[in-house]
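In the block that follows, a single chain appears as structure tokens, in the form predicted on its own.
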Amino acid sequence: MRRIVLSVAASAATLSLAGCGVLNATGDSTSASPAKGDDITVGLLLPETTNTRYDKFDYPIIKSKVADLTGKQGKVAYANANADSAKQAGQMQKMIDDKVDVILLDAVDSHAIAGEVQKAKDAGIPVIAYDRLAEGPITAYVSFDNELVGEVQGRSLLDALGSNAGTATKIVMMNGSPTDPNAKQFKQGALSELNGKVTIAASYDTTDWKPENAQANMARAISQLGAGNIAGVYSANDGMAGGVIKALKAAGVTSLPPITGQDAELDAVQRVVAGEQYMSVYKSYPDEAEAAAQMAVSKVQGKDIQFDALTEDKVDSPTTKDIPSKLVQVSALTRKTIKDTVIADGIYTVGEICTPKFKAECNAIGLK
């Protein structure tokens, strides 16, 4: 649904919002009155805790960003869905009661949130989109720049595939869960990459995004296709990679077809490392939530300045044209670029990488 292109190839670093000098603005200070002083309340709904990102990353990141936006006065009050889209709906609900000053919401089922989105805003409580383009009457929104990241899969698994690759190579297609808007998108610019190169030969949406329920379809595609037959797979996140490669080992697949993923979770750079999966995508995790600190904060605070240079682009959710956005770029992460990703933000060390069963793949590739 985004009405915005960004010209980038798919192999540029990262962008960073603080080399832009965005994460650092600070609006006129006489450009608004402000409506909260730094005394304020960030409501922070996440979705799931199978993918590991939104425990390590997210929540701590925007915590701490918050805290130093207003002279630790701020706070954040936290859930975590469960992928329970009725549970959301009740901490949301909360949030709501308890009057927090603004919401940031990562969306179980960015439909169904619809209806509370509305509640906030007839309660004066702007809610911003956090990573999922949540339906209603949302403020703003801040996520990656989500077709980029499918076409980075695609091309990735393409250039795997190198020679291989033809209309006659069969992949399969690893899809993200069907009430996360994101995964269409992931899937959009895949299929822009990857239509008329192979033959995808089985797809699937996979509920909830779960490890467990793409091995399961990753069985049903090997007992269909026959694993030999198998050249590649698109995942569309890590955890569900390790899914996939469950069912390939469980029958009894030795030399694997190369794999996408996406969210650079540890476990998945160690299998990058260990050559079980070929890629992930890189998500500059400090930047999104970063900048959704930033944003919340400028927003109850009245700094319009602020705010509307952290939202320079305009997307459209099926219920809201024009909403204010931030976009953050990717980048692809394979065994010759975790030097200059995970390790060179600061994601990871390479101790925490290279553990000793790892160790001779890492000297292998130079990780040291």
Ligand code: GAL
Contents of the next structure:
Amino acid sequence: MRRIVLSVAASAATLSLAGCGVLNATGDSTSASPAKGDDITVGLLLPETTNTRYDKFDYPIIKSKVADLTGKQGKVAYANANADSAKQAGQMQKMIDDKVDVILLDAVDSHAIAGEVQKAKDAGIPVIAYDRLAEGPITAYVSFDNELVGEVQGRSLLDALGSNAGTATKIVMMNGSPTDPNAKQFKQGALSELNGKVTIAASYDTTDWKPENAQANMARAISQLGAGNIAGVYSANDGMAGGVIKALKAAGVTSLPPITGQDAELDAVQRVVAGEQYMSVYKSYPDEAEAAAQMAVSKVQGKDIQFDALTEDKVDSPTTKDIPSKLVQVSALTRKTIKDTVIADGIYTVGEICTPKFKAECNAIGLK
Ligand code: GAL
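Given the form predicted on its own above, what does the protein look like in the form predicted together with the ligand?
Below is the entire complex, every chain and molecule, led by the chain shown above.
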């Protein structure tokens, strides 16, 4: 996706001219009704609860930003699908029936939800794809640079392997859910770093991103390859890294190989401190969630200049071209960068990470 974004950056001048045209018109096809005031409802559809980010960061940050932007009059109607795509379609239908003003959609299954996206559009409700690129006629998209996430993970794994990396070095790849387009990009980004440098001896997609599925797949990899022959594990996120570690420990491994992750979940950060997980990817949830709230409110209120300024990137989905987008940058979280990432951004306090169990390790890396 980054490649697409870079190639369109060159045509930014053309894009902003097109933007002016829209400004002078009565609004684009997704804002047929007159602009609203502050008394608005933003529908928020999030995909799952196993990963702590959604309830802990995405929802509360979006809620408070919408309140800030609307003098406390705007509301967020929130529904979580618990990794069930049919349930999410029902939740989205209800929001359409309830006539919310705009929908932020983080799809469980980006392809399966396209029919609901079309229904929302037909009802005059703009849909902004949140974090995962939903198919169908969406108005805009906000996410992280997901291919970069995979590159950062792949590069970190090679760093951790150091001189142990070689074409005979076997690693296992634990990828995310096949219905999540981000998972494909994480994998592509990681493979762009790993291919030709190590051998990917086993590779799995993980249904619904569930840690227990990753654990079961890791147990399979161990029985196939032998625990001692696995030099490293690419895990696409932290929850699955937890499952991978359980499987390795169950197989009697005491000195764990380098394992990657993503999301900077609190228990993963503690595993990084303890040296059980090599790294995670820190994604600034405030940057993504606040941008989403701003996009939603400016869209509903017809503030086109603000909306265009927020969505200067362009991406293509399998169904829709040139989607106005914002892609937020990410960085690696290792023992060395905990301070500059999650602590610096106020995501966790040192006290939350450095509980008595992790005190000694925290002291050793200067987390006080
Ligand atoms: C991805 C998302 C990650 C993580 C993962 C598992 O789409 O970008 O941050 O949440 O889903 O839920």
